[in-house]
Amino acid sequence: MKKLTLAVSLALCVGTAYAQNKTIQIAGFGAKSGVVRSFGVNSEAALLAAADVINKGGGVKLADGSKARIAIEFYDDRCNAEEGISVIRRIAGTDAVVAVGPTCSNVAEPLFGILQKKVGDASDSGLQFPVFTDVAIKVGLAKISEWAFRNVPNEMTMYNSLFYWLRTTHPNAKTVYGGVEEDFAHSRATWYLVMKGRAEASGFEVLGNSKWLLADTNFATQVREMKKANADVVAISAHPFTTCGVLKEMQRQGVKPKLLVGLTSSSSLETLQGCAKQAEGIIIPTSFAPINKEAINAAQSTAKFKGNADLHSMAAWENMFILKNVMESEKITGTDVQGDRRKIRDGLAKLKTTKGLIGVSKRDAEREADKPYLFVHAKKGEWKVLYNPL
């Protein structure tokens, strides 16, 4: 009897060890080099931090009842479309069941184009691999493929709300002038397709805009144009690097609008590190701020992996927990890679809502999120909540 008990105990121990040795491969990808490298660095840190929390909590429950740990491998696409397509093909050749990324919209758009457009279409030889985007935010990209999903905020909703709020709370501000990072897909689309129209819809007169490039370092001409327009509101649709360059030039030329509005992606630590003094007061809508215990813990966990928390990296964090729930609800096997990829795709497609760090996000038929948001402003070197509609 003692021998039988010992044998059963050994078998249980072996079974437990086997379960603990199982892994689910999740790939991350984005820009870890070049001008926007900080976004990829932050996303990777958030993915690793979230995986660490999940693994310490027991991992992912598989179809046979065993548990598996999540393993993350992150790929650098350098914010380059060709490199991004090469990376996703490389990832599809591994045991990864899903990928989280990319950073840049100019990568996401063509990359989604090589995925199978409609699930189950035998005539479509596109890649059958689920991609769950955390950062690339240009309006409307997920509709390109039924294998593409995004957990990014809806900028149309956010800026519509922001400009309406500004018009209501600052009735003496009546005109807007734009500054746009012309060669970056996100910043360009947000000015021409979102900010400009939403400002006009709220009753502002748009007086024009100035253009520059992501790699530019001299903004004297653009700011002279801005100064000549003398608008009440200056809306800068640019990432932290050129936003800071423009703000410093505005200070040099003495351009002092009544209000400053920034791009969602610039509500980040990088902006404050680069030009906290010049950014003082800039208002930006965002889908993340450390306003509750869960959000604070996520930010602190990500910091342990040398990443900063912002609306993009915290979307990567959220993606990991969404994926954990989907993998468990769809009962992935952990052994049938292509079958598990399809289960994850189908599970993501079923979602109508997801729980995020600052609230519940709705999901639409085009696999996009409508995330809760708030307005922050730069105040003494920190992002402070200015208005919370939640």
The other form holds:
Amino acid sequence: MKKLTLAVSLALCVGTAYAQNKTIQIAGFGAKSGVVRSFGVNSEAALLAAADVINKGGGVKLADGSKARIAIEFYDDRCNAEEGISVIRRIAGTDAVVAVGPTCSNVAEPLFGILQKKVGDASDSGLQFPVFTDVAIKVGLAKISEWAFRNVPNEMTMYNSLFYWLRTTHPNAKTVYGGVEEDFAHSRATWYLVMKGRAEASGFEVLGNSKWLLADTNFATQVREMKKANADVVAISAHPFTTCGVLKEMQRQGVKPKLLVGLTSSSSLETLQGCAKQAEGIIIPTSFAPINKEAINAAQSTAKFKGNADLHSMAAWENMFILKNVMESEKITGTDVQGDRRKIRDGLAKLKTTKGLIGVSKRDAEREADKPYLFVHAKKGEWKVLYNPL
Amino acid sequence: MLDFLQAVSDGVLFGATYALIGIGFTLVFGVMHKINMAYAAASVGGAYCGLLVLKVMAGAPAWLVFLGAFAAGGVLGWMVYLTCFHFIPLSSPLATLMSTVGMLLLIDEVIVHVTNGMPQNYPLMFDDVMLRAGEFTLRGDLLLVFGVSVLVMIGLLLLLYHTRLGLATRAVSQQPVAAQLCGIRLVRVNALTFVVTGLLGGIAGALIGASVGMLSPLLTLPLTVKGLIVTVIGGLGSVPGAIVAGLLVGGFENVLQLYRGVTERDLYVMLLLFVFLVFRPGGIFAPKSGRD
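Having seen the form predicted alone, please provide the structure of the form predicted together with its partner chain.
Let's see the whole complex now, leading with the same chain.
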């Protein structure tokens, strides 16, 4: 009897060991070289940190009841569309069941275009591979393919709410002037399609806008235009390098609007590192701030993997936990790669809500998220919560 | 009219940064008849190295950071010479051109990896100085860059025409074989040219960092393009030409930006380059003689 018990125990141990050796591969991709490298570095760190937490908690439960560890491999797309397409084709050739990325909207847009548009369309030879975007934020991209999903904040909602809040809390502020980084997909789209319209909808008069390019270094002319407009609110839709350049030029020329509004992507460490003094007071809507225990833990875990927690990297963190739940609810096998990819896609498509770090996100029919948000402002070299509309 | 004058003065003053980069390009070309595509990247690299001073000594004065950039620029210049010119046959112009393009990308990517591409705050010099005449203003920091450009030009001309090294440099520039027969060590002169342009590049990078207020890897490519345009328009090998062309290009692009917008601005700068290439290929100050 003892021998039988020992044999059963050994068999169970071996079985458990086998299950523990099972691995579910998830690919991450984004910019890890070039000037937006920090985005890729932070996303990778968040993915690794989340996978570490999941694995320490036992991993992902598979259809046969066994558990599998999550393995992350991160690919560099250099924020380049051709590179991004090549990367996703390479990932599709591996055992990865889903990919999280990319960083840049100019990569996401063409990349979603090579995915199969409608699921099950035999006449469409596009890639049948689920992509769950964490960073690329340009409005309305996931509708390109039914294999594309995003967990990025809805800027339309955020800026609508922000301008409405500004209008009600600062009734003396009546006019807005914009500054836009003209050659970057996200900043351009956010000013022309989001900020401008949302400001007008909230009762602000938009007096005009100045334009500059991503690599510009001289903003004297643009800031002079800004100064002439003498608007109550200056809204800068640009990434940290030029945001800081413009803020420094505004300081030189003595342009002091009543309120400063920034682009979502600028609510990062980069802006504070580049121009904390000049950015003092700038208000930005964001979908992440360490406002609760879970968010603080996520930020600390990501820091252990040498990444910073911001609205983008923490979306990658959230994606991992959403994917874990989907993999378990859809009962993926861990052996049938293409079958599991389809199950994950279908599982993501079914989601109506997801649990995020600062609250529950709604998901719409176009596979986009409507994430909770709050307004932060730069104060003494840190991002502090200014208003939480939740 | 005031807008026009302001745009011209803003542009001309900012053009001083292009002039500083152009001087480095033109000096190497003048001596070796080679284009060092890595020059602007090495200059920005030198400026980044200058920031190490702040890591070692928090709160160090700006001039010390500039001094660090100056020294680091010299070292980087020598390294560029060693890797892109010394061991590569100079008889093949394409080989050195491509090696310096590779070095440009390498330096750029090293900066990106070390800093994660994050912009770095740079110590400012005379940033709070603003000369005003009514609505018309002039930036103090850009006046400093302009002044340094002029001083550098005077210093280089003194070096070239009043020192033994300058004599050797000119000899190598005009007749390298004859210069060697006269006992001038070609390798040493070439290496020293790179060290001198590197030192200048370090200070140029630091001044650019100070005038922009930040350093970013985003700076290297536009500075390389502008530096080359300035070198061609000024006249390959002409130091005064690089300064005049730098100011000209800076003023021209700012005026075009005022009237045609930022999206068309660079089109006209390129058009200006083509006009020079077609009608005055030697540039504004084309040297009268060159290497045989």
